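Starting off, we have a lone chain in the form predicted on its own, written out as structure tokens.
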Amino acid sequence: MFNKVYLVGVGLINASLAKDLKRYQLAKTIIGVGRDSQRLAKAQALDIIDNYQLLQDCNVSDADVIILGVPVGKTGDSLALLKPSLNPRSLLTDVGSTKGNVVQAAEEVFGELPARFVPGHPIAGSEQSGFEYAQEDLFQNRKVILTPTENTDEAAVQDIKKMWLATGAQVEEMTVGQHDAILSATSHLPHMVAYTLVNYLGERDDASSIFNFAAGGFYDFTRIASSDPTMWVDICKANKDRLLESIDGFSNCLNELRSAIDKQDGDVINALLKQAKHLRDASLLK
């Protein structure tokens, strides 16, 4: 399908890709991008990427595809770096948990946004992060969401589209500001409860007897704490209005279930309940 594909920044959701873009056939060539050479030379010796370049020196003219998997808030640095051999007639893409930020950052370097230019975001990954946890068919059943902009070029949309579908993925499309109100409630909000619930109890004066007696369910439930604290830290920051909307309509509804605790008021809490394993159910079921 390309001839090669550049993945700038080696982690975990690109790592993956290049798995199944090595699988199934897809690019003859798989470029790493990064910071630290280590890294990458070890990425290069698990047979995740053929060769790579340091991103501050890189040459990425001959692309088919660059796929920018940076922390969002390093979108615009690394696009300025690309920018001096980016070819118009490569595709640009990238994997960011946000992407009102990415479309930013973009716009602020180019001045204009590019024709082959697909801003993406698949739904994927886990509570860990690097290269070595990645792995092959991630995205199989898993929803992509392609974000293309006013000035984005069909052609391009189609071809970033049909390489997530030869992954076994789901794609969809939806404007940014869609996207960022969406993932800010599914994701970004479940991840800053995730966090927060375990500062709480870690707080707490009997926190060595909590984590001790602790369940599966607990454990569960707040895997995805153990999620990279920078990456989130920018996503915070990136979708910073829509996280917070979300946070403050969670806590409203926090406390109308506290309030009918503290009124004992059975028939509301169990209504709350109800509600919820009725939504939860019914989305299990799509």
Second form
Number of protein chains: 2
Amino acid sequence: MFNKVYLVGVGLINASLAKDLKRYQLAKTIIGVGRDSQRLAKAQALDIIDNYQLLQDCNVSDADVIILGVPVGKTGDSLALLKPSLNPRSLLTDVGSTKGNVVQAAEEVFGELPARFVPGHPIAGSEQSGFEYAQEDLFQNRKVILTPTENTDEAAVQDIKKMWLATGAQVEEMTVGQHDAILSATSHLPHMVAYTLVNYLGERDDASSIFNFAAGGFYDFTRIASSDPTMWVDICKANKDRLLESIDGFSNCLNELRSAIDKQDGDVINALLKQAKHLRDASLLK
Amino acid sequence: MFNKVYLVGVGLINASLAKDLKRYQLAKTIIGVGRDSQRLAKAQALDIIDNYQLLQDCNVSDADVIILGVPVGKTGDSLALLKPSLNPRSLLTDVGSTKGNVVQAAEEVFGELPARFVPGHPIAGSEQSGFEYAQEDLFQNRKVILTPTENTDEAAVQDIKKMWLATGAQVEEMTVGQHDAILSATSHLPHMVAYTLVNYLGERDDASSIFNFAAGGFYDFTRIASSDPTMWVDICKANKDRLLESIDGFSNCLNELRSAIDKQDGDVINALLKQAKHLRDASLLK
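Structure of the form predicted together with another copy of the chain, given the form predicted on its own:
Every chain and every other molecule in the complex is listed next, the one we just looked at coming first.
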């Protein structure tokens, strides 16, 4: 049980975690830290946090654990503002969607990755953003990836792992590089594809008919295109190389299918569609 | 109320329609017509159809209405087998996902589009196929598009329209060309994108980790990649030109985003993602 938990950034993920930390009696006091006192006051009024501090003059020296939940491009700025009051005994972790740039930002601020900083990423969320959409049990049966480096204190990793396990999550460790490669394919690429699909439909001459006749499946398919642009601009910049690789790999596969359609080659089209159906159906059984 | 309804092909759509025709007392007797007597016997055992005939020696002369629900590439073959016993007074319609090739197939078999043939397409369904997945009220609040030509008898259009309205659908008319262009963008393209995304992930070196760490959103996003390949090969071939146009338009948009990511141009990335979010959120309000 943590005595004091500081949430730096009180968005969907950190607010959902706050709910679980309270319900499962994992935290006594939860302090929100951010830049917007009105938003923080609202989160307090909703009982998501017990009280709050402004990031620019925060004092986190009594923290058991500090959880960063800011757009990944704001990691460095946030850590620099935490640094003056940071107690080296405090656990530090984050919930960002990219890990390479988070580790790099921490190294830039502290000279090296602090031993008690455990980079993390819960694979959960929704296209909605803001603490108003916080959900209890958001992490139940979801994967949380921790990416400790050789600098990271093993006891710190175990403490962060215990916290996530208590929310019902499954915790796995991998390297920063593995994380960013895998997520570029499973999450970042699909988001770019969904945003692009909507933009393409919107720029067509028959756009108004198109949105009128879109089937239910279209809305499922493009749900993630309603995700927060600010968060995703940061992810695009932070994971640029891996994401470009994934976009290019995807484009090559689309060209292969395009070419088979162009040639009316039913056998190749059939083989490609069957392979995809088989892969997806099999992956669901895992 | 129809006395005798013939369903040529008893798949998800026709079987779901059969359920509604019975529940809403729109059909007295429903006869399945197909190529596989075992499947037809099973559909009869499940009370989806009252009895059945094999397509190769069917007699549909007493039909009030004949509803074609076969993969769109089988339209010509099916119509040729119906032709000998077809009563010119019978209503004829179909539920195919493409309309240009269906009309063309009918013109080839009959010399011109029969006056009582009303090409149609209910925008409903799921990634599942087969009458086992038939659902009551599948068409409730869904759009059904009818694409009559100048050959089509207006009374026939009104009768088919009434049938769909009785299932709770909204019926709209447009030209064959408009239908195929719109659907290439709202349905055919997203299916190709989803199939391709799964294939790309499957061919990566880290494919096994990828499917292990895919988030819930990934399964929503790729749900349509579990659709029936046979049906989709036919759609690709039938709507080739429009589909290639849609794939190319999408690829251009993806390249625009790719280029902004490559340049780390946050303003352009942000503008593109915001535009997509705005378009999707606005289209949901309609």
